[in-house]
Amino acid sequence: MLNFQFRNPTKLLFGKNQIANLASEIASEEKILVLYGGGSIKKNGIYDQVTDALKNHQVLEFGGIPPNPEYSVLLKALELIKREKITFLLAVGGGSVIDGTKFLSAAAAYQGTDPWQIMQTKKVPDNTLPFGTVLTLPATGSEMNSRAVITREDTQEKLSIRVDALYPRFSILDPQVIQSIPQNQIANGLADSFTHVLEQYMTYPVAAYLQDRIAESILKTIIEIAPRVMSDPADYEAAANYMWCCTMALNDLIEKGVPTDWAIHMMGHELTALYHIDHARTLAILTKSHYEYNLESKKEKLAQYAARVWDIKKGSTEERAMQGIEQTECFFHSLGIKTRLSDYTPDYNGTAEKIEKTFLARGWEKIGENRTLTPGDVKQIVAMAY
C-alpha cells in the first residue's frame, strides 16, 4: 500500500427530509446566493423545501447553470455574488451546479482580471466563499470532494481543478429526490459513479486489500441495485444505495493507499467540450478501448474485477480480463447507453487527432497511473472508440 493522507471535512446530512435542517447549518447573519440549474427544483418541490427552510435568512437567487456548467454564465453569478456582498454560497442541484459553485467560491476572492485562470493554475485565493450543497441529482461526488470541472464554450475548454479549500462545509442527501430525475439522468449517475470506481481501482495491484474490497462492494452495489432504480425512482431503498455509492465513489475514500488513472476522464472531458455529450456517455465511450489498450498493463486488476466483481474465475489471467472489460461494456448498454463515439456525432473522423492536438498544447505528455500513456496513445485509443 502507498503512504497517503487523508482528510475530508464535508458534513453530511443524510436521509428523509434532511432539507428541513438546513437552516441550522448556515449562520443567521449569512446573506446567502442560492444557486441551481434550470429549474427542476420549482417543480419537484426542492426549491419550497429549501426557501422554507431558509424563511428565517436574507437569501437572494440565481438560476440557469447548465450541465457542464459554462464559464460565461457563471461570470453573471459571480457579478451578482460582487454586487450584493454574499457571504455564503448553496448549491441546489447535482454536480453541474456543485461544480459551479466551488468556482464561484474561489472567483468570489480572485484579486486578476481573469478567473479563468483559477482553472489554468489550479490555484485558489485563501479566503474563498464557504459554500453548502442541496444534492438533487447523485453521481459526480461532488457533495464531498473537493473536485471541480468547468467548461468555457468560447475556447472550446473543459478544465479540473481540485483544492482543499473547495470541500463543501456540509451537504444535505435526501435519497427522496431522486424520484423526480429522469431516466436518462439516473443511468448517467450509475455509468459516472461506476466509472469513478475503476478509475482509482483499475490499475496494478499494490496490497491495497481494505481499498479493493470497499472499491468492489461499490461496483457490486450499484450492478445490484441499477435495475430497481431505473425501473422504480421511488424504491427508496434502492435510491439511499445509489446515492450514498455516487457519493462514497468519489469521496478521496478508496483512492487512498492505491495508484489512480483517470485517463478516461481526461479524453472524456474533451468529447463533451468537442461535441457536448453527457459526462457519463463519454466515459462509457472510451472505457473498453481505454482498457483493451493498456490490456498488458491492467490484465492483473483487470482479472480480479472479473473474478470479484463478475464471479468470472475461468480462464487465463488474459481472458479473465477481457470478459471483465466485455461485461463493463454490456453493464453500460443495460443502462440504455451507447458507447461508440459514431453513435452521439456523424462527425467523429479526425476527433483523435484534435484530441492529441489538444493534450500537446497543454503539456500532457505523460497521463495514466504509470504515467506513461502518450497524446499518441491517445489518439489511438479515442480513435478505437469510434
Contents of the next structure:
There are 2 protein chains.
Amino acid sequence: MLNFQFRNPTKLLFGKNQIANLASEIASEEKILVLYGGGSIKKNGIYDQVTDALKNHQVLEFGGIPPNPEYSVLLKALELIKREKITFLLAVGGGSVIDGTKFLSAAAAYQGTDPWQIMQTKKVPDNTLPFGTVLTLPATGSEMNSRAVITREDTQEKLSIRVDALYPRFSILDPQVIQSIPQNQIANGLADSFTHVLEQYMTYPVAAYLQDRIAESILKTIIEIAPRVMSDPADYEAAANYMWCCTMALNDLIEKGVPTDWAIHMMGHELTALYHIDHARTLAILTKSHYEYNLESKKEKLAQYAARVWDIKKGSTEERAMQGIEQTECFFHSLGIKTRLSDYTPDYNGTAEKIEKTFLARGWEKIGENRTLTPGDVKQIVAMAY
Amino acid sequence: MLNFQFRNPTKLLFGKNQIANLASEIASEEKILVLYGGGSIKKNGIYDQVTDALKNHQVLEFGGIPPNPEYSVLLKALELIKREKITFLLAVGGGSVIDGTKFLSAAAAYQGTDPWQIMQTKKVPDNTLPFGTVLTLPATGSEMNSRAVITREDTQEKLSIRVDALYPRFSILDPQVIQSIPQNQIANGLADSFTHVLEQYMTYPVAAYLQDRIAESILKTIIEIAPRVMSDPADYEAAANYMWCCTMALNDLIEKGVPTDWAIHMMGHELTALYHIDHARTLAILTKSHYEYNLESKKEKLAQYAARVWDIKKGSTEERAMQGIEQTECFFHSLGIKTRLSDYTPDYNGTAEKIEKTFLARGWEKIGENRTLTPGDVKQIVAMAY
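Taking the form predicted alone as the starting point, write out the structure of the form predicted in complex with a further copy of the same chain.
Time for the whole complex; same chain goes first.
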C-alpha cells in the first residue's frame, strides 16, 4: 500500500426529498446564484423544488451551461456574479454544471486579467466563493470531489483542475431525479462511473487488498443495477445504488494508497474536444485498446478483475485478463454504447496523429500509472480504437 | 436504501513515517498537551518521533490513561489543561487514549460543575478544544469518527457519546506501529473491527447493495490478513490493510443508508464494567448468542454473509445463516479469543440478571436494529453466552 493523505469535507444529503433541506444548508443572508444547464430542471420539477426551498432567500439564476462546460458561457455567468455581488453559488445539474460552478467559485475571487489561467496553472485564489450542489445526473462524482474539467471551444482545449478549495460545501443527492433522465444519459453515467473505478483500479497490485475490494464492490454493484436502471429509472432501489456508486467511484476514497492511471480520460477528453462525442462514450471507445496495448503491465489486475467481478476463473493470467477486457466491452454494449471511434465519426482518419501532436504540445510526455506512455504510445492506442 | 447525511471532516495521514508531519499539522503557536496511556510509546520509539516532530512547539504531557478511559484519571488531565491553558490536545495511543482526549476536548470548554453531564446528556459545549491523534493501536476507529466511550469506576458506568464536534482535526496512521503491539492486543483489534462491521451489516436487507459489498470487503480483508498480522506484526502489507480496515470499519461510511444494530456493544460494555474483560473479547463472547437469539430477523443477512464472506453456498437460508455464525466464532477462536463468559470469570452466575437490571435502570427498553429487544431479551442473550 502506498502512503496517502485523505480529507473530504463535503457534506452529503442523500435520499428522498432532501432538496427541501436547502433552506437550512445555506445561511439566510447569502445572495445565491442558481446555475443550471439546458433547462430540463424546469420540466421535471427540480427547479420548483429548489425555488420552493429557497423562497426566503435572495436568489438569482443563470441557465444554459452546456455539456462540457464552455468557458465563454461561464464568463457570462462570472460577469453576473460580479455585477450582482453574489455570495453563494448553487449548482443544480450534472457534472458539467457542477464543474462550471467550481470554475466560477475560483474565478469570482480571481484578480488577474485572464481567468483561463486558473485552468492553465491549476491554482485558485484564496477566498473562493462557497457553493453547494443539487445533483440531477449521477455520473462524474463532481458532487463530492474537488475536480473540475472545463472546455474552451476557441482553442479546442479541455483542461482539468483539482484543488482542495473546490470541494462543495454540501451536495444533495435525491435518487428520484433519475426518473426524468433520458436513457442515453443514464447509460453515459453508468459507463462514466464504471470507468472512473477502472482508472483507479486497473493498474498494478500494491497489496492494497481493501481498496481493491471496495473498487470491485462498486463495479459489481454498477453491473448489478445497470439493467434495472436502464429499463426502469423509477426503480428507486436501483436508482439509489446507481447514484451512490457514481459518488463513491470518484470521491477520493478508492484512489488512496494505490497507483492511478487516468490515461483513458486524458485521451478521451481529446476525442470530445475534436468531435463533441459524449465524455462517457469516449471512455468506452478507448478502454479496450488501452488495456490491450498495456496488457503486460496491467494483466495481473485485469485477471483479478475478471475473476472477482466477472467470475472468470479459468485460464492463464493473460487469458483471464483478455476475457476481463472482453467483458468490459460487452458491458458497454449492454448499455447501448458503441465502442469504436468510427461508430461516432466518419472523419476518424488522422485522429491518432492529431492527439499525439496535442500531447506533445502540452508536454504530456509520460502518462499512465507507470509514467511510461509517450505521445507515440497514445497515437497507437487511439489508432487501435478506430 | 435509507436516507442519510454524511460528512466526515477528519484529515488522515496514512503510511510510513507520517509522524514527522505533526509539525506542519499543528500551528506553531499552539500550546500542546500530549496524552498517552501506559507508557509503551516510550519503549517503542513513537514518543521520540512525536517529541522530535514537535521540538519547536510548546509541549506538555499527560500519561497514564488506562484502557477503558477512566473518568477520575481524565479529571486530573482536565485540571492540567485548565491550569496550563492548553490550546491543542494530541492523543498518542489507541482508542482509549483517543476517546479520553475527545472527552477532554469537550470538558475543557464545559462551564458547569459536573463534567460527567457531558456523557449523560450527550451534549458538548461550543468551542471544544481542537485535537489530533497519532494512532498506536488500530481497533476502535476512534481516529476517524466522532464517538467516544468513557468509563466511570465509582458508578460502574461505561457511557458513549457521538457528536460532530468530536471528529479529530487530523489522525496520523503509520502501520509500522503495529510491530510493537502485543499479540493479544492485535487479536483484540481484529475482533473489534470485525464486530464493528457486523453491527452495521448484520441487520435486515434494505437493497443497499454497495454498502453491503463494502462491509463484506472489510470483513474479507480482515479475515485475509489476520493470520499474517498475528504471526508477523512487522509484515507491512498486512499491517497496512489491518490499520485501514479498522478505520474504514467505523468512520461512518458503511452505516450510511442502512439500519444498524449495536446491541452487542451495548451488552458488551456491561461485561467490561462488571468484570474488566477487554472490550473486544466481550464482543466475541456475545456475538454468537446474539445472532442465534435473533436468527429469525437476521437470517437473510447472515446467509448472505455466509455465502459472500465464507463461500458457504449450500443449504437453506437458516442453515447458511447458522454456518455463518459458526464461522464467526471459529474466526474469533483463530485469534486466540475465547467466546464464553465462563472462560473469563468464575462469577458469571447472575450476570444476565444484573445487566437486565442495568438496562431497565437506564431506560434502554428497546434496542437492536428493529428496536424490539427488551431488557428481558438481553438477559436471555447474556445467559446464552455463559
